[in-house]
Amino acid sequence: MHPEIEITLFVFLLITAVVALTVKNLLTAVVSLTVFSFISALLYIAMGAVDVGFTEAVIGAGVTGVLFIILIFKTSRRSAD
């Protein structure tokens, strides 16, 4: 429907995917994956699939992101020495 918006969102989607794969910090990776899910939800909405976009926003960006952040803070950091 709006190809400029879709292309812009797709570029941001690729940038967040590369950031999530290249960072060393787990919290940064989880936050960028959450942003990835939210941008993909916006992309679904821009393409006209509102129900899929809403589900992706709630589950992908909301619940999964919060659970990953809680799990990161529940684990202990150990050195490989």
The other form holds:
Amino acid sequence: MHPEIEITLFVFLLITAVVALTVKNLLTAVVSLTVFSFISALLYIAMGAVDVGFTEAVIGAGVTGVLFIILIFKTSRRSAD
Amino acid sequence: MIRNEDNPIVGLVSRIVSPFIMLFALYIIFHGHYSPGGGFQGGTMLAASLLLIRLAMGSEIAQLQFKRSWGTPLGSIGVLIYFATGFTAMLMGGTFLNYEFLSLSEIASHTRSIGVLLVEIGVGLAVMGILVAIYDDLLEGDPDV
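Which structure goes with the form predicted in complex with the partner chain, now that we have seen the form predicted alone?
The complete assembly is shown below, putting the previous chain first.
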């Protein structure tokens, strides 16, 4: 519908994906993955799938980030020293 | 989890924001058949509001709001509501989840609407209970959470 909006969102999607793959800090990777999920939700909504986008926003940006952060804190304490 | 200091701003903001997330989640569940959303999304938002309190205030204080042992029973009750609606429609002569046969009201569209609402409440309860139970099971045995 609006190609320039979708192209901008795709550029940011690629940037967040590359950041999440290459960054060393795991917490930064999780935050970048959350941003990736939110931008993909915006893309779904821009393409007209409002229900899918809403589900993606709630699950990907809400609950998955929390679970990943718990797992980082559970695993990094043993390998800290 | 690692709690270096109890930040009062984080606790205050999450305590203020969490009831509004719950209210919006209830709107998503109860308005799900007119607008985008439904039981799954609303249940996930309810779980997110509970997890926000758990992350900000710690699991011990959050036990006052939602106990650790409630997650799995609540999920089971939700699944039971879902299947009870479907099987009631089956016992009344229709197929599984055929809401017209529930005979909750004289008008057929009202019956269908209430049937969808029952199923969505069941799905929302199940999703909320299981997501909070996953969080609690991941943090089980951590004394300083």
